[in-house]
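This document starts with one chain, in the form predicted on its own, laid out as structure tokens.
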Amino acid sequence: MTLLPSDRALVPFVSVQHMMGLVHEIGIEKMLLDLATEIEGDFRRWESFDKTPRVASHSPVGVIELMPTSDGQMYGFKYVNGHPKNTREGLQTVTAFGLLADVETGYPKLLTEMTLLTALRTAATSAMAARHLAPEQSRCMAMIGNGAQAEFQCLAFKAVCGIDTVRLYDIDPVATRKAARNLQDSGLTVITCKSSQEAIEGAQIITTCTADKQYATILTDNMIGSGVHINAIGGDCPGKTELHRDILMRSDIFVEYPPQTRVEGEIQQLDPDHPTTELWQVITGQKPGRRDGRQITLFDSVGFAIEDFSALRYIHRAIQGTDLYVELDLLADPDDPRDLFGMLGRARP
């Protein structure tokens, strides 16, 4: 016979085209607004959350990971990949999911795509943190690397810190000539630069994000100058990073979660006690962020799980009363609660 499920046994689901269709009923813009927000609200209450580094499984060409953590009422988790070798066989560099979950029941209660909602969230990530820490009237950001998350950030910045020009550059005129077309009914003015030196020019911001899985150095300490903020959101794995060590120790560095950072992020080409300090610190007003026009702010961003958890809470409470999700029978939810078998018995066809 057949057994219709019960509605506890029925789990949103948000499909990669539902959330397409979500960033376009919202705006772009606003929602990288909102998120920005959303995970700002999270990192002022960071002492409630549950925290660990990201449980990593790494192999010569990629890494698979697991990013958990729980404020108590909810728990949240992403998997996520990052293969660099990727867009050479045509795939994806990052994919993932994700799922929100209630801690009294431990019943999901959202299922999501988190590849397009990653960009989004990392890009908002991203904003937010210049918001404490960029030079006062940022204008202008370079863009270096130019791949599928480059649109996102520069949008992200525009939205949450105002910025009105963006110099793009990429080793590949491809992606830079992509990024650029993408953006040109955006409101930004984008520049097309050929060389990491000529981005720079004239920007206030310096956002990082290059794909390639090895030690490299996409700015070297002679092309910054003093009262900049750099964006390194490239380095997200041991033996992966982006800027030559001199310019980190000329920096002031701000950091997601020590733990991680130090092993994953710029930081880890330093000694293991170099000092940092936790962006949630700065945003609660525990510690300074910028201090003065001729600092140097580096925000080493590598993700970390509760920005996923931000995201995945502000998904859930967006498609109530939407249309922009499916319910998966994804629960076993017998009539008795010990009596699995009997449900699968009383389904014989």
Given for the second form:
Number of protein chains: 2
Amino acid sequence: MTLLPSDRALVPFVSVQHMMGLVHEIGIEKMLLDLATEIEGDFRRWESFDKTPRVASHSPVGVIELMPTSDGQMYGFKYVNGHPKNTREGLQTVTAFGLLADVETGYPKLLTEMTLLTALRTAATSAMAARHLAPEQSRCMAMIGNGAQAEFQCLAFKAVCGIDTVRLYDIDPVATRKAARNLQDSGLTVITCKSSQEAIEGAQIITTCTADKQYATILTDNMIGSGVHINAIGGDCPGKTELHRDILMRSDIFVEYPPQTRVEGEIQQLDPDHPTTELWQVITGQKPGRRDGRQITLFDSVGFAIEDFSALRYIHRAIQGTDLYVELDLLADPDDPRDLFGMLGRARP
Amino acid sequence: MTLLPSDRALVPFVSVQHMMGLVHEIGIEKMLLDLATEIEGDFRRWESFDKTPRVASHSPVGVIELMPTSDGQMYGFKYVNGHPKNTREGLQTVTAFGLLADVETGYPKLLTEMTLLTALRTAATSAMAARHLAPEQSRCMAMIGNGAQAEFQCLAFKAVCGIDTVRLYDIDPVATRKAARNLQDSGLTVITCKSSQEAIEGAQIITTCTADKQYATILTDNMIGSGVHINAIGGDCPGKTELHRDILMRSDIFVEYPPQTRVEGEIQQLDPDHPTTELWQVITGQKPGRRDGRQITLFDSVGFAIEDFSALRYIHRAIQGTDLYVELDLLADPDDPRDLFGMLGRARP
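To test you: the structure above is the form predicted on its own. What is the structure of the form predicted in complex with another copy of the chain?
Then the entire complex follows, led off by the chain already shown.
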């Protein structure tokens, strides 16, 4: 009689240390490219997924969310919190972990940290969307908000869209210096700016990623010229937006999953029937993306469960044959499945 | 500079082995009693919880569910699958794990196996409900369905309600023999029976816990005399019931959370406005439980997130000062919360 759990009871677990090891083993730019491809592939088969808005538990200081989805073969979900006040206490605004499971048996197949992985998949999604929406030959991006997500965004746009210059701005110059330092050996030309206005000069792509839970106005209408692509990723929960309403009115707006974006995205400022285009329909060719050089395109991104699903499946594949995970004894799996109690009895010291 | 994760990044993890160790350290009957007290306490303050029906992802062969809740201080959720066909493949019908987090920061505080813990909390909930609903001086329980949950139910009713005799029946006699063997040193008088009819003879409490996903009829109307308490825990998803509708019509029905039970419980067979009583209101004294000796009381239990929340909080407390957990590097927690990328950079091999 063995007291060791059977293989079926073991779930591979990728810790933060292991995830960092995996990023370095694969190379961050290749991983961002791979993730963009993986996510685009799942957007292309959007209709095969169970979709539901995230399940949110709000409190006065933040939100805890579960984001499940399934394609009928695999099931994935992410746990993620959003607590803007956390940074003031030395904690992350966003932490996350996720799980992939087999729909056929319900047994988990992977548990992984997703704080890093969320930063990677968000950046990959942004850049993948820009590949369909930004002006051709975009080379310069304004990066407004230089917090935890900023460098990942910059590298994804380099790897996926061919951006060679980033113009950084944050209301806190310390954050801008941090991002510039982190990007100094990236191959990007990095320009630090003293205002949003300065940051967007000459940029074909404007990424906004600021974190305060309030109706903010990072960009006002008079700042935005024609022809740019705006990648708005910071407005992602009720009461949190970044762009002036007038910019939205001049833009063609692309979203992930409308029932979620209407509540959480920039478009919470607009009428519920304001026209938007679902990104997956652009990717499949059902709807046009960018039509001309003067159009302002806006990707109103709030993050959707399918992006996490793609990332989870990618990690599950990527760790095979590596030592970048450990096996967790997460599931009870007695030899006789009806004899859970007997398994407990045999474990008596 | 250290590459070790900070304490804040570490989440205590209770494996199946550790959970079994904890059960033996505390003693299973004491743990069932403790859990019944813990769960009853939370039912007593039912109105302080965020309540939502579980978030289910159905497939032709089973279901994967997330069950979140929060009391404003702590947040908990359980991942649980239900795949009745799994036993035929040597797998568990139900496996589960759960997480407790701090609402103030969104940071997880405990990750634990919940396959065993769910069996324990389900049994504790059943017995706690029976303490309010079963005839006084109940000593004999029929246990119909002798699968993975059966022994836990029997021991909970012994510890919490003073049951001294159990009468076991399962359509598969192998399951009955397994349960009888597991209970032989429990202090319970164990009687194995050849039919449901035989099992319920002389029983004041009837527990049904069978697993097939179908409209089954474990008990028919003519079998049930007056004055019994029925603890129906096997009918717990759409299309899965155990009792004949006529029994329901003769019973006073008590439920956990009506919006969920209407869909998943025995009462899915009844009109949506058929009267039921919420168990928490019996516990607080707002509604009567058992009124007389002839009444048939029925606890139509499907399992609710608050029961898992109580169990998670209990385990979180119980492991303090023990070595029955390990710390998982689940969260990224850089020294500067805005410098996630820098943390990654410093981990370069």
